[in-house]
Every structure is written in C-alpha cells, then in structure tokens.
Amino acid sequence: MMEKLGPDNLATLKEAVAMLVADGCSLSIGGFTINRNPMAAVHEIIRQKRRGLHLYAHSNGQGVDELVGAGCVDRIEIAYAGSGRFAPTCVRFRRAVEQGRLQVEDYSNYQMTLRFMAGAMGLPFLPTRSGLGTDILTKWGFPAALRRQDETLPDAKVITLDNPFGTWGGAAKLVLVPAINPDVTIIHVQEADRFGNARIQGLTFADIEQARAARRLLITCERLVDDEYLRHRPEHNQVSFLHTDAVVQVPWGAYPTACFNSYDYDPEYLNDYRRAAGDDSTYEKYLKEKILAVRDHFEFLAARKKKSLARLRADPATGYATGLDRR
C-alpha cells in the first residue's frame, strides 16, 4: 500500500509513478484519442521501465500506442485504439497484435463505460443492450481456460441472459458486462489543488468513471489552483479528494495530445510518430531519443522549438488553436 505523502497530496511524477504503478499491476489512462492523454506521466512509466501491465482504456490513441511500443503492456482491454486520421488503428499497438505479443480483449466504447461505472459504484456488472447481434459477445481475447486460471480476471468477458422483467423496457435480452477495479488510473486535467480535487474543461469522456473506479487515482494537471478557487461553483468540478492517492503540476502534460482550452494536439509531432513506429529500427530510436534520453517532461517539452508549441495555444474563445495545419 502507498505511503501517504503528507497533509497534501502532492508529489513529483517520478515520485508518484514509483509509489503507484508497479510491475504486473492493472492501470487505467483517461482521455480519449488525441485528446487529454496523460502523456507526462505515460512517459515516466516508460523511463521507469515498468512491465507486465494490464491496460485499461476507453478509446485511446497516443498514450496506449506508446506504452504498447516500449514493452509495458501484455493485456489490454479497449474499445478503440486509434489516433484519428494520424493512425486509424494505433501502429505498435497494430504490431504488437499481429505478433502475438498484446493480448486483447475489445468492448464496445458503452460498455467499456459501463464496465468503469460499475466499478465506480461497487457493483460487479451493469446491464446493457449493447453489443446484441455481434460478435464482440461470441469472439473472446481472453479464453475462458484463461479466465478460470487468473483470478485477476472476471470468468466470463460478458454474459447475455433473458430480460428477468420479462420483455418490461423493451429488451427481451441483456448483456451483463463485468466491473473494472484498476490498482490504478491517471488522468490528466486541466485545474486541480493540492488535496486532489479537480475541474475537467470539456468533454470528460469515461475519465470521471475511471477515477472512481480505481484503487488508487494519479491526477496530472496544467495549473495547481488553490483549494478556495475550487470552492466557487463547485458544480464544475468532477473529481473529489476522497479519490485521490497523488497530485502533480505538469504543464503541457498531455502534449503531443490536445488539452482543451490550454492547447491543441500537435499534427506535426503526430505524423513524425507515425512515421517512426512504422518500423522496428526508428521506433527504437524514437524511444531513445525522445523519451530515455530526457530526464523528465521539462526537458521533452525544452526539446520542441517555443514557436512549435505557441501555434498550439488554445483560443480563449473556441478552446482550441485557430489557423492550425492540420493535416
């Protein structure tokens, strides 16, 4: 069990990432796509070397592609891995799987939520009707033989019985699609004090049910408010402390993924990514270079030219970068 860090939770990532995330355990990222990915702390787990991870995620891109690629990863549950039009389908996380390296079990992205949201609420399962009519009931990543074995897996990836109301709702047939309990979840935010409460800016994607599902709960975020400043309209704020194991400030901390109303995602960055893990030999390289060789993610960022990460600067009016190169 974690040491408690003091009357506050904070802590540096390095800090953090060694109490929390250990070899073999199960860890969930929040954001989805290029968007609001933990990648501060992504990275720290890869300098740390941590390995044997179980990985879950709702629809991720980035952060999953990466941790795939350095070797942290030998399960993942996920609806999507895919970084849009930069990588429809995430490249190492591609390869890993034709290689038989990455074991996978696939949701669709409701019940990935579901899954979470049962664990948020202490319940084994949450019904749903999704996924009625397709395989993803009928095609398993994790064989049953397997499940019976790993008490770290529940015995069955979903389970479909009849409607117990009769057909009351309008469904004949559920799905029953079991809880996610991760050792622990990251997630990165824009606004957050000491104690660990914090404000999510936008779209919050499953990252609040991931929160409060996990047995231990790493916060990153771009400003480290004071508690008072969370106090005025509470109601936006998502996250309590009663949640919350670590804090730490990492400005820029989902770069090269967007942050909303802080920063856009970096294209130029993203296609560069996409070309390195394209093989073996320059992915190697890119880990060396761009993640081992920096001692933290002050120093990833230094490497970037200012005018680079400028032209990223959300527009206060839109929460996004204008006049942005897309492509």
Contents of the next structure:
Amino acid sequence: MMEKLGPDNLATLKEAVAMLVADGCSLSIGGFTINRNPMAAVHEIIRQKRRGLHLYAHSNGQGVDELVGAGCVDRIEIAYAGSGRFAPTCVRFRRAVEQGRLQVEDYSNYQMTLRFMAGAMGLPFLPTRSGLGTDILTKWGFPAALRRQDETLPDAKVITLDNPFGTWGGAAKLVLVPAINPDVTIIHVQEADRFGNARIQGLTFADIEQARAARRLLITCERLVDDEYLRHRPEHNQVSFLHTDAVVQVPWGAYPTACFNSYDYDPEYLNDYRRAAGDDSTYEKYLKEKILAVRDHFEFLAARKKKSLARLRADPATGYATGLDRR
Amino acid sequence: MMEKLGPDNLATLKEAVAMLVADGCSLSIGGFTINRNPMAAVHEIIRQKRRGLHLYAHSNGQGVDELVGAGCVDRIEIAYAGSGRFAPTCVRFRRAVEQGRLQVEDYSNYQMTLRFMAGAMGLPFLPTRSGLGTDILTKWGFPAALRRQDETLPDAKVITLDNPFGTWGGAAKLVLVPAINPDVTIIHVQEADRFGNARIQGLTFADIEQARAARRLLITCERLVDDEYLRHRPEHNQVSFLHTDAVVQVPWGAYPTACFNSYDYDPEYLNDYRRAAGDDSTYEKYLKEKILAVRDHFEFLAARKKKSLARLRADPATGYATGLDRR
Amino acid sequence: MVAERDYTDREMMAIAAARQIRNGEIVFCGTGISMLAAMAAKKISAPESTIFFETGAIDSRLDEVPLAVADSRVMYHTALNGGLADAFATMQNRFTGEQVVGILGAAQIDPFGNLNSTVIGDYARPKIRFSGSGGACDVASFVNRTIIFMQHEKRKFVNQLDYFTSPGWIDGPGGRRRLGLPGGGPAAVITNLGIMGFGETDRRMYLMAFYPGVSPEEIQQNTGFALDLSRARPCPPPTPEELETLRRHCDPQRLILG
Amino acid sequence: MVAERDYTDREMMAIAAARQIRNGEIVFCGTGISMLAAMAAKKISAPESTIFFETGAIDSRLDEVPLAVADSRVMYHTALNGGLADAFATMQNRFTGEQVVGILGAAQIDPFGNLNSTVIGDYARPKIRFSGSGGACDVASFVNRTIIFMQHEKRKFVNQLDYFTSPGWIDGPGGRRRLGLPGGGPAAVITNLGIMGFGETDRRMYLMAFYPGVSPEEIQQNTGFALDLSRARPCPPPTPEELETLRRHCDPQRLILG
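Show the same protein again, this time as the form predicted together with another copy of the chain rather than the form predicted alone.
Next comes the full complex, this chain leading.
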C-alpha cells in the first residue's frame, strides 16, 4: 500500500485536478442532485478552465450543472439533470441543450448505474429490462455515424437482445447497456486515509461503481483519518487503495450540496444559484464572482457568512440540520 | 415493517425449517468453506430428513458436505466442494459423486456468484469473461434433454455470446450464466432484528446475493438485536426486511464453522468429521450420534466439552481465536 | 365555478394519491408531492407501507420532508442505506418488485399512460428540455403498479408524446408483454382536477373521479384526447383528519405544499 | 540422489514462489502453500504487494496463517472487507486486474499450463472427484499472470487433461486471444522438483530451474510430456533469512508446512 497523497491541503486539490483532469477527457462525478457532489473539485475544474469534457452522469445535479454552465462540457451522457425542489430541471443544462451547445445522450438512472457497474466489473455491457419500447432505446443523441468514427463511443447506444435462455428468469427481452470506464472519477466522502481507502456514510448512490470503473480516481474527503481507524471495521469501507490515485482532505468539500452526518445543503445558496442561472448575465456574474474570483475552496467558503455555514452543521442525531429553514 | 419472527428460540428454527424447506425444493446456504455456514439450520434440515433437495452452492464447504452426506441432496450446482486444509475435497461429496448418487453441475465461484446476483437483480443471466475455452462451458452435468424437460432448469448450462458492442470494453466474447432464484436461502449472520433486517460482520461472501435472489429467506443470527440499533447505522446492514421471511436467534449457529467476531471454527471437530466421513460406517455413526440423536442445536452444543467451545471464542481485537491450536 | 374550499389543489392531489396506496406496499417516491402522498398514507391509512427511494434508502423515517430523493433526510433511521444499484435491483427483482407501487410525474402523458419527462419538440433540437428520465423509466418498466401525478392541461395530455421516456400500458392490452416488459402499468393519474384510471379491457385512460367543484366536462376540456366520462364519480374532499396530518405532520413549512 | 538439506520440499516451494512475486503486485491467494508464499514475499522481497482473497478481503494482515480463504484470519485489519462479487470484479476489471498475480494449484496440468481441478476419468462418472474450480477458472481467465503449484508426478503433468477447469496458454501463442480471454497466462509452475516457465514464442512449458539435489533428467522422468531442458539452471536453495521468515513469521505451528 503506497501513499496516494501529497500534503493534505488545497494546493493538492489544485495539483490533483491539474494532473488528472485533462482537456477533452471523460469524467464522472459522485453524489446525487443536492448531496455529496464533489463541489470543491468541480469548482477547481472550472477555475482551471478545462474544456471539451465528456461527462458521464446519472442524477449528479448541482455539480453537473456548474460544469456545464462554466462551459467545461461538450458531451454529456445523463439520466437526470435536476436538483430536486431547488431546480426541477438544472437551469444551465437546460439552456445549453436548448441552444444546441451540448451534445446529450439520455439514459435512465439504472441504465447509467449499470454502465458504471459494467465498467467496474470489466464487462462491455450489462443487461436490464428497463426501457423496452421507449425512445431511450431508439432516439440517439450521438448519431450512429459519429459512434462508428469516434472510438471513445460504443457503436450503439443500447442493444436489445432476445433472452438466449428462452423463458428462464421470466424475461423475453433484455436491453444491453454499454460499459463506461471514465478517464477520471471524482467522489467526495466523509472519511479517507492517505493510502486511498475510503468510507461513505449514508447512501452511496452510484459512487462505488463510478469509483471502481475509472481509470483514475480522485477522492476528496471531509476528514483524512488514520488507516488504522478504517482498518478497524473494514466492512464499512467501500473503496480500497487499489482503485485510488489521489486523496485530498477538503472540509465542506461537497458544499453547497449536503454531506450526511457532516452538513446539510445550503437552501439559500441553491435558491440564489437557480435565480442567477436563469439569465446569462447574472450567471456570468455568479461564475466570475463566486467561483473564478476565489483562489480555492477555502476562499469560496470564507465568502459565505460564518453563520450561514454554522446553521448547516449536521445534527449528530439525524445526520442533517434538523429544523433548518429550507424555504 | 411486520415482524418476521415467532418466539426467539430453537422451536422456531424447527418450525421455520419445516415451513420453508420442503422435500424437492431448491436451496442455497450462505457462508464459505469453514466460515459462517448456517450449521444449526443445516443440521435441523438433516434431522427433519428432507429429501430430493436441489442445492445451489459456490464454495459453501461444511454445510454442503453434511447435507450431501445425510442424503438430503439429489442435485447440486457448485463451484468448489472443500473445507480448506480440513478437507481439500469435501469427503462425503466426493464419495457421492464417485458413486453416482449425486447429479453435479460445475461452475466457477464467480459464475455462481453472478448467477445469484442475476437472480437478485431480476435478470435471466449475467455476463462474464470467465471460463472461455474450458470444459466448464462444454461439459454439462445436467444433459440438454433433461434441461429441456425440467422447467426448474434453464435450457442451457451457459451460453457464449459474441460481444454485440464489437470491441467495446475490450472483450470479444462473453459467457452468459443463467440466474438462480432459490426457493429458499438460509444465511447465518451476527446480528438481526425481529423484522428481518440483518448485519454481517467481516466478509459477506455471496450471502447478500443469495439472500436477495431467494423466493423465501431464513436468517439465523448470533444475536437478535433491537431494530433501533440496526437503524442507527443503516449503511452497515446488508439485508432488509423486504427480503426476509423468518429470523431465528441461534447463538453458535454457525458452529463448527467460524463466525467472525463471535467464534472460530473448531479444528478438532472438523478433523474428527473428516476422519469419520472417510468411511461409510463411521460416517453413519457420526450422523446418528452427533446430529440425529440430539433434539436441537442447543443439545448438539451441550454435547461438546464446555472448554472446547470456550477456547473458540473470538478475541475482540482480531475477530478470531488468537493462538488457537489448529493442528 | 369552483366552490369555496379550505384546501389547495396540491393538498387534494397529495391526499387523493395517499388514498391509492395500499397497506403493506413498498412505495417508490420521487421528489415533491409524491413524497407527501407517501408520508400521509403511512400516517393515515397504510401504516405498514414502506417508503423507498431510488437512491438506495429503504423505509426512511421522514421526520422532515426531503427536497430531493438524495436529501440526507431520506438516509436517517432507515432499515438499510445502499445505493442506486440496490434500489433498482429491488424493483427489478421478481419477488420484491411486485410489491412496489411507483409514484411518478411527467411533462406529458398519452391515453395509455406512457410518459414523457425529457423534451418538448424534436429530440435533436428540443424546444424545451426537461430533466430526463432519472429513475422514472426504470420504475415504470419494473414495478407492478404506478400512480402518476400530472398538472391537468391539454398540452400535457396528448395523443402522441414528443418523447417516450417511461412505459405505461404501451398501446393497450398485452402491450407490455409484447415488448418484454414485466409487471403492470399505471393504476391512476392524479391531477389538479381529478383522478383517471385505465380500463381493465382496453387499458385506456378514463375519468374515475372528479374533485369537488370540478365537472367531468371541464376535465375533458383540459385533456388532449377523448376520456370516457361514464364511470366518473365525485371524489370526496379531504377530511379534516387528512388535512391535519398533511399540514401538521408532513409539511409544516409548506416546502412542497407551497 | 538428494543431498542432505536443512529444509523441506514445501519450504523450497513456498520460497521459490515467493521469489516470483514482484513488489507492488496484487497477490491472489488460494488455500495452503500459496498463502505462505504470499506471506513470505511480503515479509522479504515484496513489501508493497497486496494479499487479496476471492472471498473479498483486500490487504489482509495475516498474523496467523489462514487455513481456508474464508478463514476469519483473512478478515482481520484489511483495507476492505467485501464479498466474492467485489473480489472477482477487481480481477476482471481492466485497470486493477492487470496488477494481479494469481497463485493456483491443480490436479493436472498440460504443456500449455491449462489446469484440471475437477475430475480424473470421465466427467459423467469420474474415477476421482476433486473440489472443482472454486475461483481458479475465474482467476486464470482474468488476471495477467499466474503462478501454479503442482506435485511433480507423471500422471499430473499430462498431454491431455481429463477435464479442462482453468485456462492457461490454451494451445500456444494467440490461444487466449482467439477464445476472447483477457490477460496473460501462467508465468511459472513451481513443483517439489523445480520451476517450469513458458516459452515466449511457443508458450510451451520448459524447465527453468531445478532445485539443489534434483537433476533436469529426474524432472523430465516425472513429467508426462517432453520438457525443453536446455534453458534449465540450478535454483538457489532457500537462504537462512528466507527460512527464518517462513518458519518463524509465517507458519510457526507448521499448519501448512507440515
């Protein structure tokens, strides 16, 4: 087990992003809508002005919308672009699609999860019964001609297969969805050690599959813990050092999305974001002032009112900020 | 959430086995070689003289050999019949196969795991790259004619498929292995509540997949715990009440196999077993005196020397009996 | 011609949906009003139902209403916290899947309960882009019974979907089976005007119930295809107990109720 | 004509195998002597190697030698305790799989390193039944490099396997690729007499090294097919340090060493 970490500070995040996330690479990020998105890393990618990314997402919400909004993403394969009540459809995503600035391929959440799982399992595809008869199978965002040319894309969006075992398993037909092996996956977790072992508290979403499918894995964590601590109850760890390339400790690294047992999402920030995102000029201002003008996640957080962060702290009894005003 | 439990005693195990395990049904048991086999339930099945079982196993070791030895099993689909150093090949299994008393279908461990996983996922099959070119694919223990007649068997042992996505994923060919949905799965865990939620400590083997694939699920547990306790850290639970039909508290329920953090395997018992199993008459004596003559698992344990159980108790620091004489 | 009421459309919808949930069912919830319906049902008529999220939470204790299916509030005090792979496998699973009722929303619905939650206009260059399927296609594909929330507008109840995201009854009896889809299709569509069902024999949408102050004709006028109105009955208004539960115990901040 | 030695065959075998393990590799271990080899390698020459079990344990701290791959001793103080599905996925995975070296044993081996661990005789009515594949077929299918332990007997080194359980180099160069198998095949066969390799150009087994007191001819006599002996060199005996590590720190109870 070799150390996967430089000094545990934000300089490392800058370096890790610079090293792992190249222009034009394929990327997937962990989290779901307004929870455990690796926002510190997302903002760092935006600050480093990465361009031409191919993003693989299921319902990764806020992180996806900010990457799309900042112009980092050319292509996206996605199941759901929304941030719950804060943005039933992600605003910058919607605008980019309607303006034809983003090539989109639509899948369902399970299909995307299975695609990551196939990548993690070293398989070219996995089957499901989801989507038979729908336009998800027949309408392709990446045309067949493009798919044949571009070797970073599978030749087909999906393939339908008659059950080769006849009626066994009660399924007559299966949808095969092609594997994803992202160049880079970034996840944010509660605890990790300097070797790259990690523990997620609460729901894991598709983070485990995304992490294990990736060629390179960057983990940001709330707390860098001793490996002895993680090894005391290794059945509670979900990612091992075998898959990890870099670990950076970034407290509040998922903010403004939530991190179970650590802090809640910030309703004020997310509402402000939705409003800003609704118009190109206010969005430019948001991007410039909130993200690009700050040096790192520490400065980004420092710009928030102390009190506004403090009231997001998770109640140890529930894992979220009980009674938080979320209007 | 409804209670899945009668009174938490061994009478319940008798009832649960009587209710769930019928002659001729298909069964899978959890554990691996000499660890966490549901031995109390296995012995109860033997005492109830179940016959004609169709057993699905990966490397479930001691439990499989005792079920086979007692004549409960007609058909078995299996990856590995061994108990580590205590029996590189399970002795009664070997004898039954060599005497033609057991119909065997061979798979690999991953193939069996994927078959349970397919069953758990509601799929007729899952793909793998394992076994291409080997006799595992081509030599069938259950002949094609039998498979076509018997609707409890898939028509093919495996099916080989050219990768429909061409070179995507780097695999030219896949082996499709058919799903398993056992009539009953039995697993033994460290902790469960009366609603059927369960937590396994240490390795999970294929227990989770086996549990979720089953039509009916029986859980035996070392400790029946309050559901509030399991719900305090629900990310550490692996089986939910949605899948569970019955829960019975059976301390030492995996004995003579090990249960991580609770007790170790019993080298003396396993060595004695191997010796007894080597000969039909000594095996009959074992079966009669050790298993059939006792009323339940409590009596079975009581017949062991107090001291011999005490020295198997797990060291809290390591989860096994540190320094145990294992010769 | 709406009579004076002491409840809002959303409250009526949440309660109408809650009444559809049967005791013992596993309730798949999306974001928003479906979550309130499931919370209310569990507190009123279906105490043994299980609230279940695609994010992997089983039997969440919803002390506060979540604002997304990934809200940390769904992770608290569950029977099991897993991930998406677990959740969808539970729905595709042959034994657990058939106990699930899925509650879905959409931008468009057709007479057979097929849904669009992806685009309006041409897929390649859409006029309006929505969030996309999320888990809706999966749930609609797998489970035995779905309940659908819609705003009742002519442009949303259409003969032909702009994009077919989630399967309902497809094109009528046998449609699902022909495609290889398991389970049943939609049982009810709950709107701000009434409740639609699907005929046993033709699997077409018909008007099952209309809310107080709404006429069947008004519902037909707001529907882009012909509805059979002959079986329509008045829907009882929310009871004071139902309203009390919804307002005080499900969404006191009115985060979803508005 | 065996010279007097202060070590046993098993000790020589364990140490010969340990020397094959490269620092940084992920070592897949089966039961028995392969576990000792991995333990010894980690303590001697490959401290950054990772011991890994098909049961789902990653980087076990083996304070005591496990007597099965499911022994609770493999669960202690690991980086991660998962299950079989995790373990095999790690080996089938395109990025982690190629870092794995698998150590396997078998009942029969052929000139291309293909293995039989299932039956002797006819499969339908075997003369001898063995344990079966376990994870061996999977490991041999997935990983980039395997090391094989065998007892060196003529009836075990055969031209034609009675049952083909685990793929080696199949029928020579390109054999694996033709079948669609990923990764490489066996790198070495370690027996009680010496070490066999596989030719770069023909993928056939040849004699790489013979132990002290064993002659190449003796090895050929115990092999059921022709071995190229021309490249054979003497294998250095275990060093005192190697023996000390193996005996004192790997298997002091001699549970595996006998």
